[in-house]
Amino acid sequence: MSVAERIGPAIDAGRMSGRVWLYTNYHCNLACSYCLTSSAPKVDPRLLEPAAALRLAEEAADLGFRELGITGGEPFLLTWLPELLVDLAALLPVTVLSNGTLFTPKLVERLRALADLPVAIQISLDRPDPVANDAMRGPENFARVLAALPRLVEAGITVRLATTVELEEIGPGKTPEQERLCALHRSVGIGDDDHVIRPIVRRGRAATGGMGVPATRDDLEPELTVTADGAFWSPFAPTVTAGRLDTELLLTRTVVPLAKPASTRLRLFEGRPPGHDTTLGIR
């Protein structure tokens, strides 16, 4: 049985995720305190060039995957990203993660082409006030995100909000601080279904600070993730600690054809006992 013939039934049965993640880059204009990739302005970009990303997306669609996730680093540092998102969305629905600080009116105009396409921009905002938020993410982060959200919504682009918190802040109900954050996103037209709250993961920069929850193969939902360094178990896997790439969750160094790491992931996942996954995935 071919890899494509195995992937569809595995997705249908809930035994693997239908989404493939692409790390377009590793550099970022911020240096968040809990960043799992240890991204920062002077970090080696380690780019996944547009042609490579498009080829991988084409292979993902051919294999039977159903969604794409685009992340970094900060993907919108890449001047060619808006056009690439249009091309990717012609193949599969896309979610692209962003810190939300680069959406100037000029960039938003370039992104208007996404309004009628299956593309969602997921923006990070962790606290409902600037002091607490910017302590984690950097100066003026809060103000820039608050300026960007209504611009993107007005342009007709699907916007989601992602809030990263300590594990004890996640429970059956929302904390008063999270309720204030929800009031904020509702005020600009982002509904509760488009707000995800997730825990800090103890990888990358957070590993040395002692923050967050541990993330091993048994903790992470397997979502095939491709970077310039190879293919990994999860978007939480290709981390950098103390300047070195963590490879314990590396699937293969080879990413083309995508069938090779996909086959490796299927084999590893199918050998796992049931019930091991926790919900640490990026929505």
Second form
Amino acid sequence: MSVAERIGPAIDAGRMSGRVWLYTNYHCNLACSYCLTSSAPKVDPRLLEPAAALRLAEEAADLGFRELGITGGEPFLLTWLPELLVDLAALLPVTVLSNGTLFTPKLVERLRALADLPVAIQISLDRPDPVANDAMRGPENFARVLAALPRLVEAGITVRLATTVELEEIGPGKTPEQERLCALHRSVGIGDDDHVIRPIVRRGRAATGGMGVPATRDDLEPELTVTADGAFWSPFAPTVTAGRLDTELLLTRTVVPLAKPASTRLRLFEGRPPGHDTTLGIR
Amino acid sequence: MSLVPLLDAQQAPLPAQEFYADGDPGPIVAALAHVPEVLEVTLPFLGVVLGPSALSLRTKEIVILRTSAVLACRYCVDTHTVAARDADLSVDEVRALRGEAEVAGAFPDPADRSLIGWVDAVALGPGTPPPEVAAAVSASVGEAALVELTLLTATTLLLNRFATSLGLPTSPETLRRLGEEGWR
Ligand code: SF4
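We have the form predicted alone; now please give the form predicted together with its partner chain.
Then the entire complex follows, led off by the chain already shown.
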């Protein structure tokens, strides 16, 4: 049976995520204290060129994958990203992660085309207060995100919010601080269904700083993830610790054809014991 | 000093991890692990070509050590000096294979000498081995054995260049044996 013939049933049976993640770059205008990829302005950008990203997305669609995730680094540092998102969304629905600090009125104008396409921008905001938020994510982060959210919403673009905190802060109910954060996103038109709260994972800069929850293969939802350095088990896998790419969750260096890492991923998942990915909520 | 970091069990990519199940798999695996899809097919291949087969262990060690000495591969010469002694080759035979003594003196059997002549011709090249060397080895081994020991020579060449170019380190255990047995 071909890889394409195996992927659809594996997704339907819940044995494989229908989403493929692409790391477009590793550099970022911020340098958050818990960053998995140890991103910062001057790091090796490890670029996935737009033509390569598009080709991978075409293959993902042909193989039967159903969604794309775009992450980094900060993808919106790439000048070609708005046009690339339009091209990707013609193939599959796209969620793109962003720190939300680069959405100037000029950039939002370039993004208006996304309003009619299956594209969601997922923006990080961790705390409802600038002091607490910016301590983790850098100066002015809170203010810039708060300026960007209504701009994007008014442009008709689907916006989601992601909050990353220590695992102990995630309970069955929301903390008073999280309630204030929710009031804040509701006030700009982002509903509760479009807000995720997830734990800091102890990889990359978080590991160096002793933050977050340790996560092994079985703690991470397996979602095929492609970077310039190869294909990985999960979007939480291709992390960078002390300047070196972590390789223990690497699947293959070959990323084209995408069927190669996809088949390795299928084979490894079939031998995978039940894991904790759902209980930890690392997804 | 290795040109690339040798991946330990904690850094080994998912498809490579089975090769670490019994402990340190050695520098060839630890280097190949950087490209797990290559490791996954190379290791079974190496296992078949270098491991137990229709050729005797002694014959295989003659081929591997001689090829490695001709190619001046420090890693493979070190490793297979010890392996050759474990395969019951004498000290004099090992010295001759390493190029430190005359082959004719250490190997009185003409079949062994024709084998070593064939290995030298295949390893050194260039071009087709001389007809008289091919005739000599063909007279002493069957067709299947000739195919297998030629592939063994070629595979050893591959490993020689891989290990030498990347500067793979001789294992501490091998260094200890070489010291104890007077090879260093
Ligand atoms: S966590 Fe995101 S925003 Fe922060 S440094 Fe890393 S990539 Fe940039």
